[in-house]
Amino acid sequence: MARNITSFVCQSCGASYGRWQGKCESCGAWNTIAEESVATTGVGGAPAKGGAKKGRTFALAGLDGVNDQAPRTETQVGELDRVFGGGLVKGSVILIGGDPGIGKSTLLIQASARLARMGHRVVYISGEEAVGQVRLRAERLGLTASPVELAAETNVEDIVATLSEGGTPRLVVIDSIQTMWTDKVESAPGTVSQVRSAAQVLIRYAKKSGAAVILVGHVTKDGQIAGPRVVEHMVDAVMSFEGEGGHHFRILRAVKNRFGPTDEIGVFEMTGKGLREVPNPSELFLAGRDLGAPGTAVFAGMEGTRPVLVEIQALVAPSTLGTPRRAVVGWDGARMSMVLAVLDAHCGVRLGSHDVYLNVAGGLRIAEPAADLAVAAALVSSLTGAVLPADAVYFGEVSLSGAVRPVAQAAARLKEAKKLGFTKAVVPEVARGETGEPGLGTQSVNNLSTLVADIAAAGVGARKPKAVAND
């Protein structure tokens, strides 16, 4: 028979202890350590018995032969595919996380019900919302008619017997993992043990059958994907996906993928009839932003291989505070602090006593250090009340010398910033010779000083008018 050894888990991070104790040494959050019941069994699930087993002998392959691998399938949902790497890859395992109603259930059925309409089998087990509830959602979506299969159900055994009889499903939808539960382990489900039993389950099945299996996963409170860091280790695939409450869209970004890059994004548009793809995302970014105002500047960025415009605002203000405030939204703080402290040191602009506002528009986060050039010409704009061109956009990374250095896929950058209408672009000093555009001009610059100077100079005009009113 198989013995029961009791372990203390951490469920934040899953660090196994021998007794419980307060404070999980591992990750250092409070009260997350759990006892927990684990049936331990031999290899294949079969209870381990007194004496050693002997293994079973297998066959070996060379790396030449014929790979029978099955092409990507592709969703029709683009944004998606883009993401995945060009379709859904046989026998591959993709966990999807988000926040709580940000739209992943939506875009899983309408991503389903597009493949069943291709006459492919795709199961949707469901094991947070009933069948009913689920062809609600459907309904809403215009999506009745499209024959993908329903379940309710969160035992993953029964659920692994019933996808093997009739033919392999293309897609399999877990909606979600943290409620999966296996005979296995004797623990809650959602305990550390049953997620990662439950999820080693689900992986062998695809590997075995070919089944394309997407695991919906929840996320805490710093938006990370809940439970043990070692189901993202076990998948093949990895997608965040993002959006902020007060807008409209939502990004899906690839964290992990074994089968595409790691650094695309798929942007949609949340409408009353669903998620809806927005093939320019750039445009939607850039629209509605004030021409008139200082403080704001176009960067010219890259997620994966598509470029991407999005609007920098920063506002800078004296402060009555002994502490000036720091407030970034959508980039790095220590980033911004770097590029202050470069302003005050290498160009004379003295931030010391201003609170300092940046915010990206639209809710996108940009992690690329490309930026740097963008966030220094809003700050120096804000500062002096210039207002930067509107048809200028702007990318470069900064050194602590205030130089001003050139980054990756440039001509990308200018050919699409020429396709929104941009007539100038400030770059680097090093990528003017090899990224020329034709009708699109820019400005090289070789040091953050150099920039400074020109806004400080077009700001000092535009105060000017001010000036006289007041007298």
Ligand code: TYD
The other form holds:
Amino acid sequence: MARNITSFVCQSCGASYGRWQGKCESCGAWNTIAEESVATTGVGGAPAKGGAKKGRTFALAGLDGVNDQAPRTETQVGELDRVFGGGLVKGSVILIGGDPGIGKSTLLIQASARLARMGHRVVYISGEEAVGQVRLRAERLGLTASPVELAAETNVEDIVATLSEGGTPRLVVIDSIQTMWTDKVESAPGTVSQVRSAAQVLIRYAKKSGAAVILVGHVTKDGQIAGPRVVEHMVDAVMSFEGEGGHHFRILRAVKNRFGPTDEIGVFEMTGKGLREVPNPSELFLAGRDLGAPGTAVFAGMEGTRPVLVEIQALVAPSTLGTPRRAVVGWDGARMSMVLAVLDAHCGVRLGSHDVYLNVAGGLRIAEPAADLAVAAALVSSLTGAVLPADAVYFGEVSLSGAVRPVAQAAARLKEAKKLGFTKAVVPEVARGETGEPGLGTQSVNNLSTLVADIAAAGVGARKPKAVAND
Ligand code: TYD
Ligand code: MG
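The form predicted in complex with the ligand is what I need now, so please give it after the form predicted alone.
Full complex below, order starting with the chain above.
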């Protein structure tokens, strides 16, 4: 017999307690613990019975076995397949998170339509919008001719029962996991135990049937996928769909991926007719560049296996505040502080009484330390008023001693720069040996002070570099 017990569950991390308390000891959050009643069931959803049950024996297999299924299905949305690691894996469960209105539903209805048009069975379950609303969107995107099967449902048992009839779908989209609920748990949809149990049912269905399931997840204010983190551990891949407010392009990034890389990004542009793939992001990020202004440097970066050129913009201005402002968009603030400290300690560039603003153009977020050199160049350029050459790219990691260290995949970065019409690359000394890109001149710097001296010398005619005292 199922017995109802009450437990107190933290809505932020999923830790459960025997009684209510103000603070979750597991994640330290306040006022996140709520009462939830859970019907006790055994593992796998079977009612827990008294008495010991003898386990069933099962066969064990070796690593070198042959899989009988084609492992992946391409969605034909190239940027999506790139992030998935080459297509949808059978029986896999993918969680896609993102801010409201970023375009998750649009992306998934477009991918569903492509797959369905190739003759695969695709089911799209919306828990947030009525069938009519989904149809309206499809109409706007010109996808009404695609045989996607639609439903507006929220009960996972009903959904699994419906899906089990007919052929196994190649893809099932659940939009969103926070609206789903299961009979087994009594708390409201969206609570930790509901989200976790509903996800469990859907994951079990995916593994058993071989259908790929994509779960849409909402994101909390601080950017985490709402509901328990445990869902992230349960699924095979976690993706986040991001975009800067005001920019029209969107980036799909893998946070976790059991079947592919986590450093690839997919780039899309939101247009009036849905999301458009952007196979060459560099052109997008460099579009509309202000060539004659100081404070901008082009960084030759890598996103996974793909080189991406992006403009780094810096503004350095005398501060009127006691503590000068430091604002960074698209890069790590701590990393910028480090570059400022190295400029101060080893290059005589004093920015202690200046406000410093740094921006990565186009809303891209860079995580690579290879951007250090480009950031330093942009900062010094803004300070001295010296315009950096418009046809030069920069990359290199700056160490605390002021040395410029080599970075990985220099050849791919240079190749992309050449392709986009750049003629000069400022790179670390050691990388010079592998920089055999014909038609692209390389200038090697082994120390940040060399770069500062070069920029300051070029800027003498532009504006007197007062704050730069070369030593
Ligand atoms: P949506 O996919 O509903 O976002 P999510 O599911 O992540 O909440 O996208 C909604 C936004 O996208 C909305 O602000 C309008 C915009 N949009 C377009 O600009 N063009 C389009 O063709 C569509 C369908 C949406
Ligand atoms: Mg939506």
